[in-house]
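Here we start with a single chain on its own, the form predicted on its own, put down as structure tokens.
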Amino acid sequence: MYGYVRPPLDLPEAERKRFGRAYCGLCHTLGERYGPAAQFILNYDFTLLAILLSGPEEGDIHHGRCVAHPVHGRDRLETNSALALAADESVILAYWQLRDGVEDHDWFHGLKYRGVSAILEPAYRKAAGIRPGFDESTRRQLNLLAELEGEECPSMDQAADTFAVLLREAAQAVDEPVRRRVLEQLLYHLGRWVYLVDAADDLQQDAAAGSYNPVALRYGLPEGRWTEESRQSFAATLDHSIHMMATAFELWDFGVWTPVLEKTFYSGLFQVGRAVLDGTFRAKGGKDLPPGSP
């Protein structure tokens, strides 16, 4: 995804290490599953949703060395069920993204996105056989998303709707359905969240280069360039989806991961969505990260 799901700052240490072992693992899966090209897509997002995938415990924690982390080593969970449905699905998600990147840019600009989706394709296509409904529904949802792009559709909740589908269909591999069902919702809400703030975080990119952007359609801001009252009503709208994705992450106990998914939701997505509309997300190149970060 887009990296801007991601823990507080202020993380209590002994958690801040809990999501730099699941962090770790979740990179470990991905290399074991699909070699080192997949573990470049690794970011906080993708993580957040192994956590979210997770059973209530944490499970087996191995310390071993890796090429990013050749002297001391690092603490990372053992691969288990849910790391590998969420590399699975990390990978399908950023090939698609990649090649969603080919279309919005012409050949030359195109050309970093073609090459880096030319070296992930065989463990996409490794993935896609593994996870072919999830495959099938990203496709689906991203085609729907360039429909929308291309008729210039100025609805900001159509075009935000379809990314959000689309994370929310992660979910369909989870057997509980009580669970499955509060993951849905959850996802559909992130989803919704991600699209909004990273078409918020490019308004000015997309301004320059008259690109389609939603936010702006919706606002009325062909220069890129908030009004005090679209800021405020934008920012309204971002936290009703947190607001949403707390209510549903309220319905189920994710036992150890609670705390660090409790300072996610209630904390580290505010502070991201503040510093995108004050235009100090892209200012530090998004670069801010708890403390002690893998």
The other form holds:
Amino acid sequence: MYGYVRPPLDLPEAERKRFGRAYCGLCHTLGERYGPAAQFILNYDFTLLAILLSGPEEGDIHHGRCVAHPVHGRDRLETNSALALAADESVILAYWQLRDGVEDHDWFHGLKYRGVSAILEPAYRKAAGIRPGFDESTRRQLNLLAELEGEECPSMDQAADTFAVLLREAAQAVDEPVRRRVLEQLLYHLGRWVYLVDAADDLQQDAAAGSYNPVALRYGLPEGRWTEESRQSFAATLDHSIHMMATAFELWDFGVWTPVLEKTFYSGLFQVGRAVLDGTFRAKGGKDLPPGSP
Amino acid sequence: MNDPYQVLGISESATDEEVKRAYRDLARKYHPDNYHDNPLADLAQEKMKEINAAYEEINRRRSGGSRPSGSGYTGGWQQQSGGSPIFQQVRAAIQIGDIARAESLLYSISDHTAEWYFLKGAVSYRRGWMDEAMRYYQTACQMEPNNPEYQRALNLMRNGSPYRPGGAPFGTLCAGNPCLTLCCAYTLCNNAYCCCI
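Would you mind giving the form predicted in complex with its partner chain, to go alongside the form predicted on its own above?
Next comes the full complex, and the chain you just saw is listed first.
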């Protein structure tokens, strides 16, 4: 389900580099806390989570070499409490997503999910020990989602709510009440948007496989092809969630991260949503695009 | 009170026109229409009060302390009262953010009037169930097309966000398509934002 968040295309150079430092900082923190096997889960979605959980200042920057950049090295953020929290939560999210993949596929096709989740298992056990509340809520929400998918829930909002609540819980460790409220709303609608965009992206694949798809059920699209009316209506519901993210974002001072977040909520998510609705997202690499520093 | 210039994000040397522009931009951002039925509306309302106070203070200082207050935007955060006592209870529950109570009260009502659909829409919106919110508001408006409260809620959802930085279009189907920029531009008319689509 992850892989739909991208740094906005029109990000100025300085902000693109800042995003890159957060990306490399999260990668380094994952390696530091969970070993190199955990670094493969890194993606832009988890980087955005790290940025949202960060304080208003960027913090210390370190230049260093790594496996991905062995010659010239890269600037990265030094590990801090926000990166540590984002790393812990990312490991838990990635692990349960992989376990979900095992459940969703037959023995043969589930092999790769089983293999990768086994590699991530030690990291997951450690992360779950550090963040038991988040682990519990993630497991609960994914079970709920599996139940709804099993009974072919016709409500797109209800199905999306499970993943939205799951992501919202990533803010539970935030102490400041106003900041927590803002992040909860922002993450709820980010989760809703991600779930719905993923379902829209899978429309034709699910139609061919006869799999459950909440968007196809909502709009009556058995072939997985949009009608103009359903496309407009679906885009409107995506926009409503982006509106809720943007209005939440405006109620907290995100400091140095403000430009990158502003671009994400006012243009980046629209670009991805439009590419998914146009069918050009997969053609450009889609969510399987190999991660690399932005 | 915080430094009023800092609140508006401008320097003390800003011209009157720059002060007015900064105020208008922020007032548009935190406008009650932008936070209609939003669970964070109370925080936006606080922001709006701070911005209004800063604008009035700057005007007061620049006019030698003689300008009367009250020049700032005073947006409506009013909640209309429903007809029957149970609907009033639902509205009160929504107002204080007790969505579970509002839902259980609505569940207990068997007569699904236009107001029932409208309140279901408001509850769905608060929960973030935007597709269902839209459909409940549409049903309420179909049942009572002349009700201004239902129409306003539906229009605010249809028209999307009245604020976007730099005047960029706000919408998935507008993104990256300059031809649609004009179609998606909002125009300010009669104190309400109307989408040109």
